[in-house]
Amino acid sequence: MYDSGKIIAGLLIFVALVTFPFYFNVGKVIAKPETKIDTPEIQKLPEHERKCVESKEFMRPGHMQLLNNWRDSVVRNGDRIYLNSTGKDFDISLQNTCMKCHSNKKNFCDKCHNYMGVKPYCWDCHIAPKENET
């Protein structure tokens, strides 16, 4: 092999470039966002209406699956009522059910989605809520 030096040098440069993002970010930690579900909009609701459609333990990991199921249920079957695990009925509506309480998209939705590095496609079809700068 006449070009073994060039091949080895090229492989070393390739490995260095491919692994650079891992080495560059070692030791850098971004604090996990703390979502506050005790918002002014929730405080305006009567005490008996301050429950989410499902438990916090279900919603944190499974809210996107729930929203996908809601979308399919409404679009494909025309079902507009969701019966939760406790037997309570909710209107299937992102903007009128979910965003009624979680009204601050920037501080509630975007904070966690940016931290996790995901881009939900909810707002491709739905109109993003207007944010109050208060």
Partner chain sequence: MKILFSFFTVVFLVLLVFAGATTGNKYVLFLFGVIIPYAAFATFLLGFIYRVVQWGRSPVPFRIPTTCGQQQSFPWIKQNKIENPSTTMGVIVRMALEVFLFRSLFRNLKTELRDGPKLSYGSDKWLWLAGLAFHWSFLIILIRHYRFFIGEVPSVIHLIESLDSFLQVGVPLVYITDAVILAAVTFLFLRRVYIPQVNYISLAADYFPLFLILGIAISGVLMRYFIKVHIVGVKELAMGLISLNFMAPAKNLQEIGVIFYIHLFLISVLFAYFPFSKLMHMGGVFLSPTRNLSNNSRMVRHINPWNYPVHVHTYEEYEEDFRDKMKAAGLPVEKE
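Just so we're on the same page, rigid core means the largest C-alpha set that superposes within 1.5 Å between forms. The shown structure was predicted, so the numbers you read here are calculated from the model rather than taken from an experiment. Numbering follows the first chain given and starts at 1. What changes on going to the form predicted together with the partner chain:
- After superposition on the rigid core, the Cα atom of Y115 is displaced by less than 2 Å between these two forms.
Same protein, different form: I have the form predicted on its own, so give me the form predicted together with the partner chain.
Coming up is the bare chain, nothing alongside it.
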């Protein structure tokens, strides 16, 4: 091979960049997010009614879209009631509905969001529930 010094150096840089995730996390323990739904408000509900606004299968991937629709519904249409797919209605509010049940933001919303590296900017304005540091 000609100019092998330079070419091998280049290839080493390439391999180091491409395989970066493989060695970067070695030795670090990355816990899967364990969300807790043991808040007082949820505990108050009877066992069979411990459900979210929509089904878990819908909420898990789709809660941000639901929140976006809620926001549009209130801010644009002034409509503050949400009728879910089972016909139950909820007051549309991030702070007073979602966060009333999920008052453990640190052990719920933040668990997933930190794991995924998302930082919703909602809390720049909306007030997060008061929690004890855990």
